[in-house]
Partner chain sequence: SAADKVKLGALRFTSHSGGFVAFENGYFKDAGLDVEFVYFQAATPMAVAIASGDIDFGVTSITGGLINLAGKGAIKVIGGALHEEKGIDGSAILASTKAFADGLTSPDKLKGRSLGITQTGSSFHYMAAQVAKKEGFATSDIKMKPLQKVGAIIGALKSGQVDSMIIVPHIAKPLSKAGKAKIIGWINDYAPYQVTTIFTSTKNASGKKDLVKRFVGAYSKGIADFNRVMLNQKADMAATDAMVKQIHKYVYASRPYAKAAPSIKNGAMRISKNASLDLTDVKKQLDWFQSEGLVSKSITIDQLVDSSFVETY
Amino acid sequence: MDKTPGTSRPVRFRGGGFAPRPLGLVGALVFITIIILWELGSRTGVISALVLPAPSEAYVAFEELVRSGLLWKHLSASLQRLIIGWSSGALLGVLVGVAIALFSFARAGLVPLVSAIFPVPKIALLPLFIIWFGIGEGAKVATILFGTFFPTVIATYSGIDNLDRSLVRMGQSFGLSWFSIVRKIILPGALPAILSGFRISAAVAIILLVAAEMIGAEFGVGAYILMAGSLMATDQLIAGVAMLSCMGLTVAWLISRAEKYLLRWRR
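Could we see that chain alone as a structure, in the form predicted alone?
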């Protein structure tokens, strides 16, 4: 190597890494591979049709659901409950989480309450909600709201607690008001944790949605799955599970789009 003074050589860039690259096709290929192997296993008899029907049979059941006009009835009922319950629980969770993080009185009074109620299975409270709100939509929405509230609260105040305090002190040194510090420093800094809490609470909401619909609902994806299981119609059951998976994928995609838009300052 030439070490003559005045000479130079290019240095490899060392700043890369630790940043995920968008590889959207990989996820699609994984799904396609699983479905192909599943179909082949069912057609060759490796997978018993009584235990797990082929994807093609589930697709036929889904087509029948579309032709009968029941698809939209089940989906619209479930989406309405999910949107109202999750959005209300998430909004209340953010408000309470911010209050716990910023006010000592709220922290002292609410953190023990959240810690005591959060581990309780929310579906176990559905009979109580039925007594309070009746057998209709109120009990189902309340179950979803209650279940999504607590993960959002914990994610919100944990995100604010883990915020770099030097940023807050910097805002104070520049003479920013309390509201400006909260709006411009604290909430944007806690937003990644809040959105992560939204991902968790959305998954919890879908789980509670199915459980609530299985207990008492005429229409809904959970009611459809319960009916299919009672009739031992495994093809319809798999079609219902596929609808839940699509709902979960859609919610995850929407939250990821929100993350890209709201957290573009991190780039």
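Form predicted alone done, so how does the form predicted together with its partner chain look?
Here we give the lone chain, stripped of any partners or molecules.
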């Protein structure tokens, strides 16, 4: 402190960083910019009107949907399928994932099965699905369930594989029951991986709405998109796709909330 301040300088700050802060408005801004550019592109003819209509046209189609009262019918049909299909697929996926991660037999028997069945395109199996589950709600929910099940399984067992076993040993040393160890040590430890798996499987579930509603669906956002596609009614197509995007945004937001609460212990 007896040094002249001229020769001294603060120690360079080297820490911090590598941890992005939320910038709430940027996301909205990006969307608005894209939509404005798209609209401008369409109006000036840079974007061919042939297949990609202007956002405003899609909005008109959407308004039509609202006016006719069909929006709610489509949405409620799809949401119901989504919620049932995704939640049962995710639940089963976590259960099977845990089994694979913990039992030698389950791992040896199921991992190859998962690897072999996951890559089979649901669309190719539509005829079989119809035979198995009929053309009612069963087949539609099953399609979504199938699609969400596999990514959840993989995310879950990889997440558990990646846990440091020393915490498990601690649990064993305190005589915790097997079930307690799974519930209180393994599942919370794998939770970040499971939630990231949910992000993926929820998006896959929404994608599969279209495949699911290929099976004799009268209402549903997927059915609406399919019809628009076969009629080349691109304005309706974009309106339908935008609805799926909104669902995706909503789900992503919900998972973010869940992460913020459940993973608040992360530094």
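Keep in mind that this is a model prediction, so the values were computed, not measured. In this text, the rigid core denotes the largest set of C-alpha atoms whose superposition between the two forms falls within 1.5 Å. Positions refer to the first chain, counted from 1.
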Cα displacement of Ser196 between the two forms reaching 2 Å, rigid core superposed: no
Does the C-alpha of Thr33 move 2 Å or more between the two forms once the rigid core is lined up? no
Relative to the superposed rigid core, does the CA atom of Met232 travel 2 Å or more between the two forms? yes
After superposing on the rigid core, what is the C-alpha displacement of Leu176 between the two forms, in Å? 3.8
